[in-house]
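Encoded as structure tokens, the following chain is the form predicted on its own, with no partner shown.
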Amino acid sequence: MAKLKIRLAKTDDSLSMAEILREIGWSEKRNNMPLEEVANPIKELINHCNEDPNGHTMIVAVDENNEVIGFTTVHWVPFVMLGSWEGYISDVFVSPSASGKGAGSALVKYVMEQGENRGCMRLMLTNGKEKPSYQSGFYKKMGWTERPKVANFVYYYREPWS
């Protein structure tokens, strides 16, 4: 397994993060845009997260060459029904060239530790059933439970990138 380091994202990481999205083919629209144009909103989001660390955390996994090979974003939200906090993981992406090196597991474990340290009641994420991470049982192997009775809904204000 490669030597990995997990750290908070920096604005300089935005190009590498945009490249990872391109590598995985997340969005045809995004893949046809100049890389800088994809990276700029990521840079703004990194700034937002770093300015509000109690509300949001953006984390990267870097390899032994200090190259970003994966990233995740988690949002820390009060959840009245639970009488506590919940962490919502909105992104977990790993470069296909780094697949199997433990970056995804390291990122998720880091968030799990952060959630425990923050006193969260639970963590939550959504995972597309057609995605390799779902097909391989990635989250189940890490102790996560698929919720059988909950539907996930979204409301779009504008067309998303993907």
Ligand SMILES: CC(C)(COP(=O)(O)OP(=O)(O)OC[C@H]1O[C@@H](n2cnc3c(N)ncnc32)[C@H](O)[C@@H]1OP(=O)(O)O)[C@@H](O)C(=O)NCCC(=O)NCCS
Contents of the next structure:
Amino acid sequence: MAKLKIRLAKTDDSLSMAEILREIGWSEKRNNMPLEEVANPIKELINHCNEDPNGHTMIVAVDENNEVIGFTTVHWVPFVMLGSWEGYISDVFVSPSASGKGAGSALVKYVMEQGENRGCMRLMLTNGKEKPSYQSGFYKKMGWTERPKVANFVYYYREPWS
Ligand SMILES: CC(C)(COP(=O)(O)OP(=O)(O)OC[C@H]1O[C@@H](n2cnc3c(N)ncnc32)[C@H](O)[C@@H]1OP(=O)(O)O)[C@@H](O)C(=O)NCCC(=O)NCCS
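Could the form predicted in complex with the named molecule be given as well, to go with the form predicted on its own?
Now the complete complex, all chains and molecules, led by this one.
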């Protein structure tokens, strides 16, 4: 994409990020909430990440009009078993209207470079197997490996956006 920029997320980006989640439409409940209500917790998360840059990096992709078209977050995890660090990527989202133009790959590649610069041993993320991103090999094309022997467990305190 022409003039695509990657930069750290700012508090003011929360509405655009909420709008992107709404456009993607994974949660009917979230899509029926006022945008501000979706954006408020995102604002807090942006502030948290920016106050602890050694622990987290939240970045956005902006287009030539300075519109936020995508975002991702990586958490730098001290990992005793590895004797090193793992970067855990928790969100990779690009507005469907800007999809297919390289923003998603640019965000992930930025994180890959950051991890290398920080001397991390590896990066990790989850990707729903029914999602087009998984089926189109989005991560594999960038050199990521799917782990055949590892199950992904979660423990819920509450359902997200249920
Ligand atoms: C996955 C996602 C971030 C990709 O962003 P993007 O900006 O569209 O990706 P890119 O333009 O960099 O595309 C990279 C490659 O992945 C493929 N791809 C990515 N998303 C795809 C999708 N939804 N459907 C089909 N192919 C897709 C593209 O075809 C492209 O392959 P190519 O280079 O061989 O043509 C975006 O589609 C998205 O936000 N999806 C919903 C959320 C999601 O699934 N996130 C990832 C898992 S957490």
